[in-house]
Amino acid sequence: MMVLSQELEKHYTISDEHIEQFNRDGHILLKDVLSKELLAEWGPKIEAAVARRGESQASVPMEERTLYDQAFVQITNLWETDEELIPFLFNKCLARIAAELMKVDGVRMYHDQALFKEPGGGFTPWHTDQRYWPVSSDRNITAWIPLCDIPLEKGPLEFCTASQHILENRELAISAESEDKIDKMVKLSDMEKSVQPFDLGDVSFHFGATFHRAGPNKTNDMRSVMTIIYVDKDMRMDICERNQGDANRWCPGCEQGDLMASPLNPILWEKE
């Protein structure tokens, strides 16, 4: 039996079909990537860290929050404040999957974020992640790691398949406007939407340029999700007014055209 700490270093086999599907569709759900035993060990630690750092947001009644804050409690870069989580958040298993799906030789940490949708929490509007990021190519990817089973009524991710190639509405910030305009675009263009339940241990990956959303949490339990965002280890900075804040926060000291290699962006896996 594999020791749990060794599981974070394991090689999860990615097939050519997985890689083709991901690069065609812009997203993929992989089954049984992490064991239930591993997540039973790390899930409570992540949940405790989120409870500590998200206490102020969670104390505001749902009806008094903005649309964004109704969607989830969002806590970023847990690895900076909770060093005990570094082995999980820097694990080579997921980092290697990210690199292989993107067909690059290695990946860096961009940042991590917990996205906890509370009981009764609202929907997450249609958006793209890359809209906020100072990246010079599309080789950026999010690993979406549920810490619990996520049936459809709990608000799993929903994707617009193959939308990473669509330029329309890409500039929209996550908002009621983005939900309305992108939803109309998807319906008028008759594009395929994909939403699936997640079993504990499943992990999905999506390009930062892929349009996605999530439904509300209609259950009485927390939808606990951890995410890790990776970029190609050779990613260069592409800074503009829209992403200057993210550039300053997640890549301190990096200037336009620099390698994205600040102290907050260590290489997490690279091909030998």
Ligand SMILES: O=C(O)CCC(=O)C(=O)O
Given for the second form:
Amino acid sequence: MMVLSQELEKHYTISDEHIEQFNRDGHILLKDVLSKELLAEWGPKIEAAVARRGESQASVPMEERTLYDQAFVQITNLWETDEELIPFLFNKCLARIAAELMKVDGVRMYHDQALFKEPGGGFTPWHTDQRYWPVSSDRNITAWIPLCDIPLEKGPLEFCTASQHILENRELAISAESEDKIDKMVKLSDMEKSVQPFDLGDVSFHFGATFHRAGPNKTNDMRSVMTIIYVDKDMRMDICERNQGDANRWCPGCEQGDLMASPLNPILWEKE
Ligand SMILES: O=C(O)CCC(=O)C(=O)O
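Output the form predicted together with this ligand next; the form predicted alone has already been displayed.
What follows is the whole complex; the chain from before opens it.
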């Protein structure tokens, strides 16, 4: 039996079919990537860090919040504030999967974020992530890591399959407008919407360019999810007005055209 700390370094084998599916559909759900035992160890540590940093956001009553803040308590870069989480957040296992799915030789940390949808929390509007990010290529990816089982009524991630190439509506910020316009676009297109429950241990990956959303949390329990966002290790900065805030925050000191290699963007896995 594998020692738990070794599991974070393990090689989870993905097949050529997985890679093809991911690059065709723009998303993939991989089963049993992390063990329930490992998540039983790390989940409570992440939850404790989120409770410490998310207190003020969570204390505002749901009906007084913006649509965005109803969707989740969002706590970013736990690795910077909670050093004990670094072994989990910098793990080689997920970083290697991210690199292999994107067909690149290595990946860097862009940032991490906890996305906890509270009991009664609202839906996450349709959007693309890349709208916010100062990236010069499409080789950027999110690992969405549930810390609990997520049945359909708890708001699992939903994707518009093969939408990573659609240009329409991709500039929209997360809002009622993005939900409305993208929903209409998806319904009028022949693209499929994909949503499925997650079991603890499953991890999904999506390109930053893929349209996605999540339903509300209709249960009485927290939908606790950790995410890690990776970019190709050779990613260069492409800064514009829309992503200047993210560029300053996640890649301090990097200018237009620079390698995305600030002290906040260590390489987490690369081919030997
Ligand atoms: O967790 C959610 O509700 C949305 C997640 C998301 O948009 C993302 O991870 O890119």
